[in-house]
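To begin, one chain is listed below as structure tokens, in the form predicted alone.
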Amino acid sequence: MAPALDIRVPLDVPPEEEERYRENYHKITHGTGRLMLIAGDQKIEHLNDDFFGEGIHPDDANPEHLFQIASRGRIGVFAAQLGLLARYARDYPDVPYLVKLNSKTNLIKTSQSDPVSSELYHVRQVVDLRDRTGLSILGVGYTVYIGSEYEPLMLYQASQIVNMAHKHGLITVLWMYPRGAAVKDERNSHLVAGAAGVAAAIGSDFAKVNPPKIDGVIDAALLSEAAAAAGRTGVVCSGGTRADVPEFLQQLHDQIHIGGMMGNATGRNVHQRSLDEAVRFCNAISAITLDDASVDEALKVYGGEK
């Protein structure tokens, strides 16, 4: 199993939100620590490229298939925008959420203009949300482009929305990518590294990484530099393209065994698959992440046996 999880509230949490937030801790992972995040924010990011074509299969033509997925498989949480909540929560109320708080298309390249993502919701609408509707929303997202020349109106609106989310108790996860003109090697492992201690700076919970590469190949043994360097913020990495299960399963393993990550945040690796298929891979991730499971064992439950 993974270690018994020791909840450290950040002082950032009023007294009487301190329950709410270690409950909700405890629910996104388990009770290990560790998260199991399925991102379903790729509507807006990737727009119909991730959802439809060669070698995805049609059940994710539907945005309704991310729901299902997520209301099957064993996850600790599903990021998506605060309206798809509003379109299928109602029939999938027992689902744990993240409400990802901005986005954008990848229509404009960063060859042609420096990337930013402004807020498409704020906090408070969250939080008048899961009020009002009693839905399972433990959290809250958002993605900041380190080295952009819009990086500080990014990180501005990341500070407060740490801020404004721990005062109602939610847990916060930060998309930290090094992306723009000024930055040369976005998988470089110093700089995945740096990103992460911003997010740390920042008081994330959790920040999303892109694991880093050398010569075009990703090491786990990268990582640790920025386990380090976030503290008692947890690092996850992105599930990235879709690749071989036992690839992806030993690549998740090492992530957390040899480079120290607390999890991991999996989206087209998991939802352009059947939907039959998409959960007992969730299954297979949730084995690793939260049980501690070896590829062999994971690739066990991938392959449906008990």
Contents of the next structure:
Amino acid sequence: MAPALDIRVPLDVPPEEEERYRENYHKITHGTGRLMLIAGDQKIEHLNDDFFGEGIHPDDANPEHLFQIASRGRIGVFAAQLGLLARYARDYPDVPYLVKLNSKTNLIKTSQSDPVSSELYHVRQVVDLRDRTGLSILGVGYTVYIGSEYEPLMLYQASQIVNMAHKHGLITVLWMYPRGAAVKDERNSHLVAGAAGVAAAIGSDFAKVNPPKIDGVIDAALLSEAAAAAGRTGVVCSGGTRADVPEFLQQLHDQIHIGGMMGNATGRNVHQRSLDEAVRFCNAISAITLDDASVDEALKVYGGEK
Amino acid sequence: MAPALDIRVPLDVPPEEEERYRENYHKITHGTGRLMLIAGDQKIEHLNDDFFGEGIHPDDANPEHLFQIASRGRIGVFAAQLGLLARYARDYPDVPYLVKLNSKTNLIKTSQSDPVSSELYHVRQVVDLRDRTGLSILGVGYTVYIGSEYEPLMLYQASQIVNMAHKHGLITVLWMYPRGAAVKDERNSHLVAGAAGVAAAIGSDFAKVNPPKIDGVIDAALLSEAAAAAGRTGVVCSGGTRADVPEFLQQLHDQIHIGGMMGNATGRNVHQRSLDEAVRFCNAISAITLDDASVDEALKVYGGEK
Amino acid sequence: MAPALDIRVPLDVPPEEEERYRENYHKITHGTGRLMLIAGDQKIEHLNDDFFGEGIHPDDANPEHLFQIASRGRIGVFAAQLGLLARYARDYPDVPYLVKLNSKTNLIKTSQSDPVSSELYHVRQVVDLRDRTGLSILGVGYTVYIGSEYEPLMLYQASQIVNMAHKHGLITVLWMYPRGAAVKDERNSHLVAGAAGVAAAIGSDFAKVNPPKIDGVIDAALLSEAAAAAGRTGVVCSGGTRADVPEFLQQLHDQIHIGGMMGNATGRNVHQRSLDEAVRFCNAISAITLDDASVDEALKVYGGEK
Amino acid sequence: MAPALDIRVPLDVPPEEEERYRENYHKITHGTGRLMLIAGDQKIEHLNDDFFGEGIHPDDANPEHLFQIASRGRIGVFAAQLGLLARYARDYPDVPYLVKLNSKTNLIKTSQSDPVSSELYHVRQVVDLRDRTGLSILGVGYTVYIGSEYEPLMLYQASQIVNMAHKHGLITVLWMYPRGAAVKDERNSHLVAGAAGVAAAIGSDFAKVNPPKIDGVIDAALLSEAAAAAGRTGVVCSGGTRADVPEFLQQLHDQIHIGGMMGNATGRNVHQRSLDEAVRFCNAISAITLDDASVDEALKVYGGEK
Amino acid sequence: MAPALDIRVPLDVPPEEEERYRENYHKITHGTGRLMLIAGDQKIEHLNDDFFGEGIHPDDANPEHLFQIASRGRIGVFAAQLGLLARYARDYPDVPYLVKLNSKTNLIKTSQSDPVSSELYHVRQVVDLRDRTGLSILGVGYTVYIGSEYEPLMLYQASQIVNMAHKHGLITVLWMYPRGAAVKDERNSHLVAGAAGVAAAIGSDFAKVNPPKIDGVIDAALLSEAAAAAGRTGVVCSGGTRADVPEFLQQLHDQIHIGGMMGNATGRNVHQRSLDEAVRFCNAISAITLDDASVDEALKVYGGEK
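Okay, that one was the form predicted alone. Can I see the form predicted together with another copy of the chain too?
What follows is the entire complex, opening with the chain shown before.
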């Protein structure tokens, strides 16, 4: 079983929004404190690379595929830009949403210029949409590239977003990536821990990091430093590039049970599959993240046996 | 016949503007869902290159020519900057207008500096003009150069414009062009599809792209990836450099029926002709775009036979 | 005779300001549609180069000289920065004023950096001064350097200024200069026409251009393309560097009657003379611009014979 | 004994906030005029370098360690970012807090780019939190890098922060560091004095400087120039890199009694120890800073004998 | 005797502030129209270089020295940053103050980067302080570096400050310095005149310039061009680097009676002396500036004989 949920409401949530914050936190973690996030912000972040090409199921060519997965699979929250959400959410009213507030394309490489990803939407606009439509918008997300020459802009926007989101009872997830000419090894575990600590210092509920490597190899134990550094901010890990299913689920299990991760954030590994397979894969991930299932149990969920 | 119109009102249109949004969408597509846009923003974008010189009819030297075409031809919408519109629209009150909100000259080449085109007018000013004058302003447009070092500025302004335009019942068209030092082949079909997908992610009603090429050759089939990637955002294609009439109309027909385009955006190919010919050419384009006419039927319209 | 005045009020002038706009347009053109503008913004633009030195009359050393000319000569409007106006206009209440909203010094050359001239004052401040003091402030002016890397800033400010000025019934004049590393020949007639067209696209009442040259020689016929490209926006030409009087007046006559110019914008050629001569020279210019006088008639005015 | 406290309320504190300012000044200095500040902003400033690694006690891996020290030790004020405070302060309501308003990571070195640290939070947000929760937030802090190419931004934000903080009765501490390509020796005593003088010119209550060196050696007497230059602004000194306890306490004693410092600002030297030792070390520092204890007396406090 | 005071209230002073403007102008010039300004903004501009070191009296190490001079000496106005003023002015309520709104340190040399000095405080904050405390704040000051690549920012802020200050009845002094990579000889008299003319164009009451040189030698006659170019804007000159007293007073006398200066702005030459000497030196300067005393008479004042 996942740990019992002890929700500590941060002080920047005003009393009149505490109940909503608790409910959102409970929903987004299914009462476990662990986050199961499906990332659907790649149409900007990776252009069409993640949606069309060799090894990608044709279902993924249509943006609606993301909403269908989020609707049928067992997830904590589905992250997308406000514009995409505005075009599809009317038909998928039961999906729990998280609005990704910034995004950039992958065209400019770090060798040309340090990365910068600036707000596309303000928290105020998310709150307005939520309050007017009654959509289940549980939180907001934002990417910070620490070590970039544009770090001051992103640290400022992230700090303001966390503060404003909490003011309106929303949960926050910060994608924390060290990147830029000054960053020699963005997968170094000490640096990843530092990135997670920055998210804690600006008060986010969750920080999403990339899995650290040592000598080019992922090792879940390397995550412990980040989990500790983040304190009350839950750290979640990305699934990274597409892996085969047993390997992926084993990594996830290790991240949680060895690395101390408080969930997962998965994108391509889910949506590049057919709708049916993607839904089963979501459910397998949720079994591990939310039910403390073993890898074998999760594989049965993936196989449709459970 | 063009497909029956199924208007899905995005969620960022508030209830009190839904009716207006539906009417605007219906008008701008003549109830077909397909957009027939005449672009008249080149006085900034191309300075006087498109209006005066060899092969350009003398009628085109006068900016009023654009309004005369838009007034007499059968079009979906005529796009121009607010200033030009303010000087002529009183005399052309029946033209359906779309205000192009940003523009830049063509003087600085990408080899000197990455392209940046910033808002000249705010949606608020367009709405004020519409509401005060009763002009038929149906939408707003904006150009985004993804891959430019100024992408964050343009993505932000575009996202905000779509959100604000929808808030006031206006239709949005985003010109999506990959351009900048980081962009090696801006006509690559996968990249064009990515650009169309960005427009979908920020919630635009339509995205205008340049026709992709393979080995330097246009092929309408290459557009299918973009049409799919954009989902509920309709993709339209530019006519590009001036082509002879049958070739142009065949390309348009292919873009729609092979490439899945939801219309066209045409500028020079129309307005560089005499008023009479430009009007007939508009009507030929509309026959294909709005009536599902064959190329031969459209040529008859162009020839004045229909 | 100059053409009868047909004032077309642009749509961004609200109904309650239409009458004021008509009056301002009538006054600034003496009911002819032609603008006779005396430029007095050089204390920033050219520092003291235009006011003190060889060949410059000592009267010109004192800034009040400009106001004395504007007060005694027959002019359409006198352009100066708000600060200068605030110090002298109380003593020259009958002068028709135009506030030049941006200015830069001439210290940084284009070889060092592309030109940028940013707003010093906002239209709101001009309107406040006009409404409080009752001064005859008829319009505002702004310089745009197209082709500069700072073009987006200046195009934005210019567009906003035209829109805001019209909202308050003010006439607008845009100084349109192609300049920057990307501009190889800023006197090319096709480029000058493009610059005039940009002013039309952002809705200005008048555009001021530098006279185009071919093979280094000014030819008034080269202006026709600009006059056409600007449509309902009147184009006026600068007198350029100091010329002898008959040559200057002949050029002005040609600009109007051959080039289609709608007036003139003159600075140094007027104010570097003694007060008496400057006044007579103003009157000679006005004879051509406002009365359709011949060059010979204008020379008589200059000579004090008329 | 420390000097009797003579609180001179600066004029930018309005009458209705004077009492609060006096109380805050009294609390933050324990009525002595001397500041005993524990810095807890390093999770951004130094990432995880100060919290995990060789020679650092495992207690320090968890951010809560900072709050535990601040809660059990005798301190003047504990400085941290608003986000961290929002997550833990509910459980540590008796700690006196100072919100550090800006922070940057240490990834970009001065050899790559001049340092810039921009506001993450506005004074308004701190005041809102204080007024709503009743937390003991006594002041705000901000770092200025004079000599950086970004100095204008930081001087502006610092000036505004001091003014706004005083308006709401808060005490201000400015971290004044000369740094950037233009700064050859940031530990030069004349330059450090200049930095302290800047803090006085913009009206801060306290300035924190790094201890100056001559020929690479720290000498408390070098601080006298800074103490004088700052006038009524109290100067405090950092403990710098980790030193052994007697050496650290001797330096602190010298800074106060030879250098004229008005307190200390200590971070790593405190929190890298176990909770128990860190608390005793805090108390030893406070004995010197607040009670005018001798080094020997302070060592007894550290040893738990007093 | 100095000329009788003819106060011409600029038009950007609204009627309800005219009386205050007249009073401020009268006070700041002791009814003579000539400005006697003591500059105390060097703690940022020159760090501690002007306050501590060889040849500087120890009295100058303490910032309060400046206030003591301003309080005991006969001056027109004492210029300092708002923060410094806020800390000391309660004890020196009778001093006439001018708030210097921008300042930069001297660390970055022009060879590294063009100079930029940005607003630290807004006029609104100065007005609030004046109105709330009743302090004798008569004006505001600002430095403009024309020819710097940051000229547009500074020209904009200066223009807005003059306009806003006048709106609230405050007198304005602009420090006008040509500086930057584009400026080859910042002491050239024609360029200094241009700088003074810029201050006139943006409507300042006074412009402070550095004394022009020819072949490296100061000559008061060179100032005449600037005095003329500035028109109704009074030009004052700096005392420059420290000179011996008779030489300094002779230069001041020449600047006024040969160069047409309307006063002086003096800093180091005053405050680097002991309090007693500084006060006598102030009085000697005032004798020349305000009483039209001869150099000999002023020397007697300096000597304490008068």
